[in-house]
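For reference, the chain that follows is the form predicted on its own, supplied as structure tokens.
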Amino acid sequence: MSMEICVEVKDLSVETVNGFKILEGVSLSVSCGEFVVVSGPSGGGKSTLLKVLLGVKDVLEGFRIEGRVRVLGVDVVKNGFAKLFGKVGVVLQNPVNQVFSLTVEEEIAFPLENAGLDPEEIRKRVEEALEILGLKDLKRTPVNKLSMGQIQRVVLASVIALKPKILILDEPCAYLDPLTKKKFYEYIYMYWRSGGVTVIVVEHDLDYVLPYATKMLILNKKVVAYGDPLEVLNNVNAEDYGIKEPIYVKLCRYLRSSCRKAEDFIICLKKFICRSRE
């Protein structure tokens, strides 16, 4: 794993123009290639550090924004997206607000025709996608015939079809059923494992998505705890910060008052998240 540094925030605090803050005092980093899952309550700030980190516009015009915060080297809190363009990817939680084309085929097209990709560069791009994702047989089906799984497997091949160097997901499953859910999340670690990518994604249930994570952010609008998420689970209580933890964890939480030290917790929860890959 490279140990370039993707994405650097300091000292970043958002706040509403009335003084209301959203974040405070925010500090982390993020290498090349890592896997990073961020949950906390709801109100915490999550989706507020991806916007910031995307450059959205009506965030940074909106709020009184402190500290220094860089994507792949660029400064978007005076930069904006544009610079970030094709270089990072981003799915949200309601896949249908992505959707703009009439069939599956043309969806993951659409974003690489305006990257003013060679056409047959695109054709290409299309079918890997496709072939990623599990969509071959959907190529030419109208996205409105489509479930909500599906056009998420949708969105999410529009977006790696550009190949870029991070990938943004805030909630990306809130609307799916389980098993759809754990199907996502194998194919966004597939991607992962495969593609070299680095992976930010905002998520509150992490019965799909611990197994993966490198690292993990546990944010109330300042950081709670950041690192290995073993550590993170090992010293902080999620579920009091509305965090949904795997049955295995809380095993394991329940079994650590019998262990002789904090080492054994760890141990024994990573041969549960070995057995869960499996």
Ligand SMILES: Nc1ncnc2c1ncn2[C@@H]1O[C@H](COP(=O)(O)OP(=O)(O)O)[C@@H](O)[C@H]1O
Contents of the next structure:
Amino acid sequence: MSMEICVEVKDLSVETVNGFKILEGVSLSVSCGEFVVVSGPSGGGKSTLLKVLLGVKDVLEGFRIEGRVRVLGVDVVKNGFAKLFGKVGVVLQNPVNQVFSLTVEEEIAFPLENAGLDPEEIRKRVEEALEILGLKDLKRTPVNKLSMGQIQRVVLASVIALKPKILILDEPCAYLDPLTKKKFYEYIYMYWRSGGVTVIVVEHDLDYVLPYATKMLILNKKVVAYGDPLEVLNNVNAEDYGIKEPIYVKLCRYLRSSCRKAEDFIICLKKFICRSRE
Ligand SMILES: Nc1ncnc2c1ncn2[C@@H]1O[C@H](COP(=O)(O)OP(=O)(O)O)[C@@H](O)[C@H]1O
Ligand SMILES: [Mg+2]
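Hand over the structure of the form predicted together with the named molecule; the form predicted on its own is what we had up.
What follows is the whole complex; the chain from before opens it.
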């Protein structure tokens, strides 16, 4: 894993013009290649933080923002997002707002055509994305004939076909059933594992993402905790923040409270979690 800094946030405070504080003194840094899970109570500022990273105009212009935010070295608060175009891929909560009404393959090709890639490269990337997301059989299907889960996969396919350096996902599975959700995260993991990409994902249900996370952030206006996921979960009672812990984390806490050799449990737990990815 490269130690190059991908996202750097320093003393970020965001408040509305009425003085309502959304984020207070948030500092964190994400190295390139990390898989960061962001959780916390509803209204804790997760989406706002992502919007600042994305240089969303409404947020930059509508709120009072203090502090420094750099994404791939670009000061997004000062300079906006334009320089990062094509380097950051985004999947939002409602996938329907992110598709036009083309066929699946056209939908994936469209942003690549806009980016001015040559047709041979576009064909290659579309095939690759269809393969990774298991959409090959649907490539000629119009997106308006697809289920929500399939549309979500199309959105993800079109994002990864752009080969972004950063993938930002804000509760990307809000409308998916548990099995589709599990598969969706497997696809994201496959793409992440293919290398070079940093993933930042907002997700409350840690059953789906803990096996992949290299860092975990709990956000509630302020940074409640940030770091190694198991250490974070060991130090913070995640359920107080509306986060769904996997049962094995609960079990581990219980065992640790009644056993001196705590390190052994952490090691066992890490092995257990790694195994659950395969
Ligand atoms: N455009 C806005 N104007 C005023 N308040 C806002 C606006 N957007 C978000 N907020 C407030 O900021 C807080 C954080 O919202 P948000 O970032 O969406 O949290 P989360 O994604 O963690 O649920 C909430 O209290 C929300 O009401
Ligand atoms: Mg949100």
